[in-house]
Every structure is written in C-alpha cells, then in structure tokens.
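Single chain ahead, by itself, as structure tokens, in the form predicted alone.
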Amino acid sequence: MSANLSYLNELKQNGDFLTLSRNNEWHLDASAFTLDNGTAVTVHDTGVIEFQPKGITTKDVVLSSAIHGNETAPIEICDELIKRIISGDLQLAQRALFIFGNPQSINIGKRFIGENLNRLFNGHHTVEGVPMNNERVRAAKLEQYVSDFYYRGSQVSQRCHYDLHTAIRGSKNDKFAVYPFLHGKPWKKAQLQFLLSCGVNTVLMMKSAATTFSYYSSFVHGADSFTVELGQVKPFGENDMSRFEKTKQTLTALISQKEVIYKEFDASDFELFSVHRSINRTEHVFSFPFSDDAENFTGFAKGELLATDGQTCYYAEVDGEAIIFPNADVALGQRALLTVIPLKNTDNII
C-alpha cells in the first residue's frame, strides 16, 4: 500500500473525509472499503467520495459543496452526512456521491485560488489558447467523476445533483435556488417541492446555457440539478446551523429512504423569478451605484441606474427589476450581475 493509502484506517475510524481532503489539496490516491452494513465506499480523489448501499436503489444523488471554498455552511452539512454514513449512524437507501470541490480554497478561506471554478464546467475548462491551471484541471476531473457515477448507475434511476452554496451578499429571500436552463423541457413540481422541504421557496428560472456545475449535470446527464444558495457566506464556526435543519433533514431523507413524500404542490408557496438579463463586465472600470450591503432581490424602479461598465450605463428596464449575484470584481468577460423579474407564466411546470 502506498503512503497515500495509509489514510484508510483513519477514515474508517473517524469518517473525517473533509480534513483528509484539506490535507491533500489537489490529489488523493483512489481506494475503497466496505462498511459493516454492506455499503461500498469509494474514495475517487481528494474531495470525491462515493457510497453504494446494498440492494436495489432508485436514485443516483450528487451532493457538491466547496465549489467556492469560503462557502462553509454547505461544507459543514456534507461533512456531517459523510461522517454519519461512515459511522453507520445513517443507513443509505440510494447511491450518493459527495464532492468537496476546491479543498485548497477551503484552506485559505477564499472563493477560489486562481479562477472561479463555477465558470469552468460544461467543457469550459479547456479553451484553446487559455493555459490550464489547477482549477481547470479540477473542473475536468469533477465532470468525469460525475459522468462515471451516473453511467455506473441503473439506467432507470433518477439522477439528481444539488450544488450547495452560500451567497456573497445577504438576501431578501434568505435561501434560493437556480433552476438551470432546460432547453424547452418543463420544470418539475416534484423538484420544487423538494426545494421547499429544504426551506427554499424562491427559485430563479434560467433562460440560457451556463458554465456552472449544476447546468453541466442537467444538460449533459439529464439530472434534476440545481444551484442551491443557503444564506450568506460566513467563516467556519460562525454558521447558525439551526438555520439549515430543514435542509439537513431533507437531504438525509433523500439518500436514506426508498421514497420521500412531499406536500402537494401549491404555487402560492413559492416566489418564482425568471432571469431578465445578464450584465457582463467588459471594462476595467466597472461599478455599481448601490452599496456593498445591498441585498439580493433588491428591486429598482424603471430608469434607475444598475451598473456602469466603462462608458456604458445599464438602467432598469422594468419596474421591480431586481439584482442577483452582483459582483464588480469578476474577471473581464464574466457575469457581474443578473437581474430578475417575477415569473408570470407557470404553464411550463408539470
């Protein structure tokens, strides 16, 4: 056994895959073992661990966190679930793949090291003329691990991927999810009910392709996939984990039960938005007129200034046009702001 595989006994004892990943920031030799309850455990790489329970399963579930390393609450949720599975406290009924996306960025408490990992999926990690870096290599590997996981599952299993985040800013709607662009396919009531059970009643319907991890799983593998924002970024130790109890309970039920029954769909339970437009930063001089503590979902009156990109000014085009994910410090060419408006036509929800 190589020195890098000596971690197995310790992992079996304490289940601390997060610390193991943080101590091996970019690579960990693959290995496998079996729990006393028959669940097969496969460590594919640093931050990537798979659980295959005995018996027939009906769902192939990917739970990812730390795509941005400073978004700690989802990391803590997944860390707890992994420990419970390895200890035998949580018996699985479904296949599950857990991913800590960027262990080095966890260690430095930053969103990323050199490049935003969540802008490198769906093939965008390899671009002619753009040099590779650790995050581009990592994005390619994560795509492959997800592909392999789904392909080894049953062809009739439901594929799910919930990419768990916290937002840079506070939000008028504390928790919200992003439904990737489905290219004309309908949105699913069952998935909205799952989100509601997680404590998430606000959902943004995207209307174009993206470079995010959740869009990759949705577009390439047909997974029910979401980016799920669970409040605001906080350092380790400063999260009020009681605020995530519904999320933890729902994720636990998802992977430990054969079937989960959610309450009947009621559109009035939700605040649904459609993306109105995306504003990219194209100039070095880029700014917002609102303060750094302006919350997501803050609305603007028609004609109010939203952003200044060099000599170009962007104004609200409709009353109530609201801001999401404003970040003036993104790289040139990347999205600096989404704006959204309430979704009025819900005929596409089945």
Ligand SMILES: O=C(O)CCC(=O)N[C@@H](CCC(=O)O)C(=O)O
Second form
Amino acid sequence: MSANLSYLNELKQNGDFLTLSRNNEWHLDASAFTLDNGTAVTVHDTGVIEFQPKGITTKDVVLSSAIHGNETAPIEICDELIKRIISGDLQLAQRALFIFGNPQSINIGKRFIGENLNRLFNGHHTVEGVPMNNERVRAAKLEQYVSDFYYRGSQVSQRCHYDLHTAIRGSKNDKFAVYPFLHGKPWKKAQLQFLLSCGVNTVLMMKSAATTFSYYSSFVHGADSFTVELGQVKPFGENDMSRFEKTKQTLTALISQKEVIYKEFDASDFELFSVHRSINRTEHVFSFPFSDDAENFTGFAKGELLATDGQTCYYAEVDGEAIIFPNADVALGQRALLTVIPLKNTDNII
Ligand SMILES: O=C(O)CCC(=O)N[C@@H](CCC(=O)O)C(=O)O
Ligand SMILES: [Zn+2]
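Output the form predicted together with this ligand next; the form predicted alone has already been displayed.
Now the full complex is given, and it begins with the chain already shown.
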C-alpha cells in the first residue's frame, strides 16, 4: 500500500490532521479525497490541508497556526475546525487552507527549532551565503502553498489570511492583532469588525515592511491579512478554551457562511495603536529594565529607560510609549521590542 493510502483511511475516519502532521514533522506525501458533502480535501504536505467546497465561493481563507510551535491555543482551535470539516459536521461555503506551520516545534513545545519561522517570509528564507535549514525550507514551501491556493481561486474572490499566535507575555489587552504595513493603502473597517467579532478589539498598525507570514500574504497577494495574538502562551491542556469561543464562532462563520454580518463599525469599540518603533538586539549584552512579567501594552513616561543594547540606551520618546513583544533572547539583528502609541489619525480607515 502506498504511504498516501496508509494515512488517508485514518484521516478520513478521525479527521486528526494535527496528529498526522506531528508524526511527519517536515514532510508528508500529498494526497486528496472528497467528503460525502462534495468538499474536496487536499493534503499538500505535513501541516497543510485545503478544503474546496462544491459550488461557487467568494472568499479564499488561509488560517495558520503553529508558526511558533509552543503557541497552542490557535493550534487547538484549528484542529477542532479541521476535525469538524472532515467529519462533515461543518459544511464549508468558502475555500479554506489550514496550515500548522512548524510541526516539529509543536512536538518539542518550543517557539522554533533552529530559526524563528516568522522572520523568514517574503523571500527572507533564501539569502545568498546563508545556509538553508528546516525552517528556511519550510518558509519557502509555505509561501508556495499560499500562492498556489490563491492562484487556483477565483480572481474576484476576497483573499484573507489570519495567522494565529499567542504572546509570550501577558497583555493588558489580552487579544490583539498586528495589521501589516499596507504601503499607504487604507485600513479596512470590515476587517476591524471581523476582528472585534473574534474578541479582538486592539489593533497595531505597522508602518514598515516585515518578514512575517501575515506581511507576506498582505504584500504579495493583496490579502486582508493579520497576525492575531490570542492571549498568552500555554502548554497543551492548560488553555481555558472558553476564552476563545468568540474567535472559534467567528472563524466558523467566516468559512461556513456565504456572507457574515458583523456589528456596525464604531471607532469607540477599538483601541488602535500605531507602531512607534522597533528596537533590534545588535549586541550580546541586551537587557530590559522591567521584569519578565511586565505585560504587553505597559506604558512608559517620556525619558524612562526601555532597553539597553550594549552601550546604547533606549528611552521612551513620548509619554505613554508602550512595550509590545519584549524579548531579550532574540538572535542578534532581530526585533527585541516594538513600541506603540495610540493611533491619532483614523482618516485612513475605510
Ligand atoms: O510575545 C511575543 O514576544 C511574540 C509573539 C509572536 O509570535 N508575535 C509575532 C508577531 C508578528 C508580527 O509582528 O506581525 C512574532 O513575533 O512573530
Ligand atoms: Zn507567535
């Protein structure tokens, strides 16, 4: 029996694509089958599964998780959705591509194996003189799967990509999203309404290009794309899944309904921030003056110390400059801290 058939029967029975992916950390032979309700299922690779319902669709939805392997809540959400689709319990109305980014890092419960996958997109996986590794190869393949998925869709379909994460630290605003830099294009109310329905009322507007998965699909494919942070990192079994009910319901509606009506846009429902700056670690000696339990969105008074990178001290430039994703352990040259300030000009939201 071919490798394909040996896993297909079990997958059809139990819908457990997560375990299948974890058991095949970097590669799984492609295969396809059709559900009784007519939905075509294509396994492209380990962690990459596509669902194409019968009939006309209007949205091409990419839902990724485990770009960082220890961020388990989004993995559990996607695992449940995939199982419900394969069992026939959830009938899709839209094309959907699910991605578990880094199955081996799920298995060891770590953010990554050799290199942070979310710093390798938008071509950064392949750099002359830099040796390839598993994450670099995987980033290149994931870009290709997303490209193929969008190109095979109708050219008038709406493309979206929600890259689901959890933050290392606790956050004053428990759930928040990063809106990738749009190069001057307007931010969309409809997307903010969708996020609010997911339980995400806080959005950070990036103002420069990035190497993240969400920036890649936004920039290269014109997708409505976000990194979505769903609370704090926890090991499997320790997530309070009731905190993700709104997210699950909203994602379910997104892929199973022809059209979803969200609450009317009201700016006062949101806390919108502009990314003020990104501070990279450039020296071995790098530290923060605050403790490991200082939460994301903690604000600092103008002049207070934010970070020390070798001989360079970074001080808050404006009152209320708030810290996001502080991480002194990043590789040299990588982002160790983002800071944000409230977004003042909301004219560019249509
Ligand atoms: O909590 C942290 O320090 C990191 C959580 C995380 O993985 N965040 C993403 C954000 C990506 C983006 O900026 O869009 C990351 O750092 O890759
Ligand atoms: Zn993450």
